[in-house]
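One chain comes next, on its own, written as C-alpha cells: the form predicted on its own.
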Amino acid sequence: MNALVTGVAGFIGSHLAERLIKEGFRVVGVDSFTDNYPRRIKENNLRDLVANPCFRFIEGDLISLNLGEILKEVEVVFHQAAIPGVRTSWGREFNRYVTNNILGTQLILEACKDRGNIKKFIYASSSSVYGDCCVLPLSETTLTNPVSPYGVSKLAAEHLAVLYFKGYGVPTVSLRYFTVYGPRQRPDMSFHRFISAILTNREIEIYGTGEQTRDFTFVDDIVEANIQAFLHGKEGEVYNIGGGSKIRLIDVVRIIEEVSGRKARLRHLDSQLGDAKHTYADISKARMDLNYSPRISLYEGIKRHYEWLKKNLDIYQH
C-alpha cells in the first residue's frame, strides 16, 4: 500500500509516516519547510525516515508540485500539511493561512478527483472551527463557530473536503485534533515551551489566568486515529479525536513540577486574540465508526514529552 503524507516534516506528519512504515505502507512525502521555525528540526523530525528504503521525500509546495504525477501509484492521501498557529492567523500573514491551508487544499483534492485509485483522503482538522462554546464537550454536530483566522482557514478546507466527496466521490474523512502534543511538538506550543522553561530555570510564561482548560492529545493517539480512519472511516464524515483529559492550563504546570522534580516559575502575560477558553472533545462518534479511544493518559504523555526534550533540547538551542 502506498501513502502520500503531506507535512511530513513537522510534528504530527513526522509520527505519521513512522507509524505507517511500520504497518507496511511505502510512503511518499511532502513538505516545504515553511519559515514558522527552523529548518533544522524539521530535518531532524525526518532523520530516521530518511534512512528508510520504504520512504520517499519530496520538497516542495503543493501550489508548484505536480500533484497528478506524485499521486499516480499512491492508495491513501494522508493531509496534514498546514500553516499552523492561531495567534499568528491574524493582519497580513492570513494570505499565507489563506495559500497554504484552503488553496493547498483545494488543489490536492482537484488532482484526487479523477484518480480512481485513490482509497481514502484522510484531512487534519483542527479543534479550532469551533470557537468559544459555552456547551461542553463539544460534539461534531456543535455550531462551528471560529475565533481566529487560523480556524477559519481549517474550517475552510474542511467544507473542501466535503465538497470533493459530495462532487467527486473523493473519499474523505476529516479529524478535529484537539491540542496535540508530545515528542517532536512545535516550538511555539504550550508544553514544549513549559517544560523548556523548566529544563533551563526560565520562567513559565502562561497567556492569561491559567484556568483556561484544553482536551490535550498526545501524538500516538492522533497517529492510531489516522490509521483508524483510514481503515474505517466514513467517506464524507467528520470526527473529533481528543484526549479524554479537559484540564486547566495551570494544573499542566503543576504535572511537570512533578514529573521533573523541579518547581516552576510563573509569569502571566495578557490573553491573545483568537484562543478559545475551554475546548473539550465528545469523542464517541470516532469511538463508535473508528473504534478510537485515546490510550495514553495526560500524566504518561508529559512524562514521555519531558524525558524525550530532556534527550533533544539543544535541536531547538542553536
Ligand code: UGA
Given for the second form:
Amino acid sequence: MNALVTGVAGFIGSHLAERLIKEGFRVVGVDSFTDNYPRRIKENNLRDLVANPCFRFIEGDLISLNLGEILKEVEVVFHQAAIPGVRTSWGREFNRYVTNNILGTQLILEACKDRGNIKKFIYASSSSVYGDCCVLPLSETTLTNPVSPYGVSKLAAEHLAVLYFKGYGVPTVSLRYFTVYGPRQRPDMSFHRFISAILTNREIEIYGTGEQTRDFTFVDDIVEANIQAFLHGKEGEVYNIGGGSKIRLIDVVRIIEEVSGRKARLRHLDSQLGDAKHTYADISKARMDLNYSPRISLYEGIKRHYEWLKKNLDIYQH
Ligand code: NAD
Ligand code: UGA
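Starting from the form predicted on its own shown above, please give the structure in the form predicted in complex with the named molecule.
Shown next: the complete complex, the earlier chain at its head.
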C-alpha cells in the first residue's frame, strides 16, 4: 500500500509516516519547510525516515508541485500540511493561512478527484473549528464558531473536503485533533515551552490566568486515529480525536513539576486573542466508527514528552 503524507517534516506528519512504514506502507512525504519554526528542527524530525528505503521525500510546496504526478501511485493521502499556530494567525499573517491551509487543501483535493486509485483521504482538522462554546464536551454536531483566523482556515478546508466527497466522490474523512503533544511537538506550543523552561530554569509564561482547559492528546493516539480512519472512517464524515481528559493549564504545570522534580516559576502574561477558553472532545463517534480510544494518559504522556525533550533539548537551542 502506498501512502502520501503532506507536512511530513512536521511534528505529527513525521510520527505518522514512521508508523505507516512500521505497518508495511511505502510512504511518499511532501514538505516545503515553511518557516513557522527552523528548518533544522524539521530536518531532524525526518532523520530516521530519510534513511528508510520505504520512504521517499519530496521537498516542495503543495501550491506549485505537480500533485497529479505524485498521486499516480498513491492509495491513501494523509493531509497534514498547514500553517498551524492559533495565536499568530491575525493581521497580514493570515495570507499564509489562506494560501497553505485553504488553497493548498483545495489543490490536493482537486488533484485527487476522478482518481480511482485513492481509497481514502484523511484531512487533519482541528478543535479550533469550535471556538468558545458553553456546552462541553464538544460533539461533531456542536455549532462551529472559530475564534481565530486559523480556526476559520481549518474549517474552510474541512468544508472543502466534504464538498469534494459530495461533488466528486473523493473519499475524505476529517479528524478534528485536540491539542496534540509528545516528542517533537512544535516549539511554539505550551508543553514544549513549559518543559524547556523548567529544564533551563527559566520562568514559565502563562497566557492569562491558567484557568483555561484543554483536552490534550498524545501524538501516538493521533497517529492511531489516522490508521483507524484509513481502515474504517466513513467517507464525508468528521470525527473528534481527543485525549480523554480535560485539565486546567495550571494543573499541567503541577504535573510537569512532579515529573521533573523541579519547582516551576510562573509569569502571567495577557491572555491571547484567538485562544479558546475550554476544549473537551466528545469522542463517542470515533469510538463507535473507528474503534478509537486514547491509550496514553496525560501523566504518562507528559513523562514521555519530558524525557524526550530532556535528551533532545540541544536541537531547539541554536
Ligand atoms: P507542523 O508545523 O509541525 O507541521 C506542518 C508541516 O506542513 C510543516 O513541516 C510545514 O513545513 C508543512 N507545510 C505547510 N504548508 C505546506 C505546503 N503548502 N506545502 C508543503 N508543506 C507544507 O504542525 P503540526 O503541529 O504537526 O500540525 C500538523 C497538522 O495538524 C496541521 O494541519 C494542523 O493544523 C493540524 N493540527 C495540529 C494540532 C496540534 O496540536 N499540533 C491540533 C489540531 C490540528
Ligand atoms: C493547538 C495547536 O497549536 C493548533 O495547531 C491546533 O489546531 C489546536 O491545538 C487544536 O486543538 O485545534 P493550542 O490549544 O493553542 O493550539 O495549543 P497550545 O499551544 O499547547 O496552548 C494551550 C494553552 O496554553 C493555550 O491556552 C495557550 O494560550 C497557553 N499557552 C501556550 C501559554 O499559556 N503559554 C505558552 O507559552 C504557550
